[in-house]
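Have a look below at one chain only, the form predicted alone, in structure tokens format.
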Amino acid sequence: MTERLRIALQKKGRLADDSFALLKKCGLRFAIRGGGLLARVKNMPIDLLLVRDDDIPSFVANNAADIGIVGENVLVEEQLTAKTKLDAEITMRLGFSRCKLSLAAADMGDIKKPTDLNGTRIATTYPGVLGKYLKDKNIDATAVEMKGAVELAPSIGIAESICDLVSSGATLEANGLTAFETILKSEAVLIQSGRDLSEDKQALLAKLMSRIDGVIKSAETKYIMLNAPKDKVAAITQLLPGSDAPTIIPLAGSDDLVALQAVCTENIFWETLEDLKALGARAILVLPIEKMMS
């Protein structure tokens, strides 16, 4: 009987969902029920158990889990608070549900740059991360742990500023705080511990591992087709961003114009096109990429 490749992802929430679009982009047929904590791939021998983000890495350390998606932000944290080495480390990023781990005060205060936090309180869910930024820099200031609304914690005097995530940074307008220093850059990762798979459960990694790389590969790429003027493609090739050679298909009835097509594997602006037309290219497409496999 094969062995089931179990994946730890988070239960709920926007690195959830980030996650759950990800796996099925891969191919893998499930469904979420309600709270359930277990979610069983129809159509490759993987289970899906969904957790609380904060015990996504200790899952994959004590072999709960093979592998998990978390936040970078929520490892580390991991990282610098467990009692013990934490056996989960990076074997991939992936690219979605960013943000910033940052350090804000009140817009009207007298905290301005890291140097002013000295002698001040930090309120913070990430006692760890701040505390060896404050140790690094050699900051004197104390680091207040709570457990969420962190950005209430100046206007009710628990604590002069905070460190808390920050994507758009409309919380932090919201409540008069404005962030003057990242001290982490997050993404979600796919952590693996040291221990050795089996070698079914290796194969089957390494099958999805090569899938997410290909989803990967795809949303950032691009499929571009033109008709160009046959001495133009060698200035045409040189505007492509990211591409390798591309392909040249005369067209009929036409001695001086070819079709152009390529991958671009960086983005495409209009100042792009604006610059092929420029140079005669003429019909211009760009298209997503739905799968990719190099």
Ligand code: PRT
Given for the second form:
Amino acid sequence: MTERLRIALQKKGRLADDSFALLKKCGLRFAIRGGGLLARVKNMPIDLLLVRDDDIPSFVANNAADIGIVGENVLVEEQLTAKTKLDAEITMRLGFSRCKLSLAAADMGDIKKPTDLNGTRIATTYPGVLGKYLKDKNIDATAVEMKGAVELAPSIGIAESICDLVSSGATLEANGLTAFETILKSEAVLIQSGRDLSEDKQALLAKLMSRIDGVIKSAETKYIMLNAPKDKVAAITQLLPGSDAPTIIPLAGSDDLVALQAVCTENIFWETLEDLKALGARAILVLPIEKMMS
Ligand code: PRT
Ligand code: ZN
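Rather than the form predicted alone that you just supplied, could I have the structure of the form predicted in complex with the ligand?
Below: every chain and molecule of the assembly, starting with the one above.
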């Protein structure tokens, strides 16, 4: 019987949907229903362990799962607060759920920079990361640990500032707070322990990672097609972001026009299209790429 690779994922929350979507784009077929702890992937020997995000690093470290998808912020916090060294490290960055762990204080208050924190209280759900930051910067402040609703701490008088995750900044703004320092930048990451996997699991993980890589790259990569005057091909190629040698095809019935096609590994903005047009390019098409393997 083939061994099944077990992936720990957040069951419900901000990471969950994007993690499921990524695995589906990698070709895994599964359904998430109700309260189950395990979901079986139908077309590959993979099981999904559905848990709270905070448990993912220790589950991977303790062999309850082979790999996991978690926010880097949670991984680093668990690494810093674990009683014994946590055996879980980043294998791959996944590029979604980007956020920052920032220090913020009242818009109109006295705390405007890190050194203003001396002698004050900082509310946070990240005592590990905050504690390390304060120590590294030699700042003498007290961390007040909360389980949630950290942004309310200054208005109810529990702390003078907060250390919390920020993505759009809307929560800070709604609570009259301004971020003045980023202490950690985070995104979703694939994590693994230092243990050796069986040959079967290792091969499956390599295949999964190659597919994840393809999904991430194809999200940014575009296929561009256009017609251009022959003598402008060099100048046009220069404008295409991150493209290798383009394919040039003669156009029927035209001696001075050619069709040019290229894969661009970076986003193509409207400005680029306008510059291409100014060089004489016409019938410009930018197409999404669904799958890639290099
Ligand atoms: O139940 P479980 O323990 O699994 O989930 P959770 O409630 O602990 O975490 P969840 O689902 O809220 O977040 C999971 C992960 O998403 C986090 O660990 C981060 O890696 C990532 N992430 C990305 C965020 C945010 N962006 C984010 N903005 N997690 C939380 N927030 C919160 C933040 O704490 C603040 O309250 O959103 C608010 C700020 O958002 P903005 O957009 O107003 O700035
Ligand atoms: Zn959590």
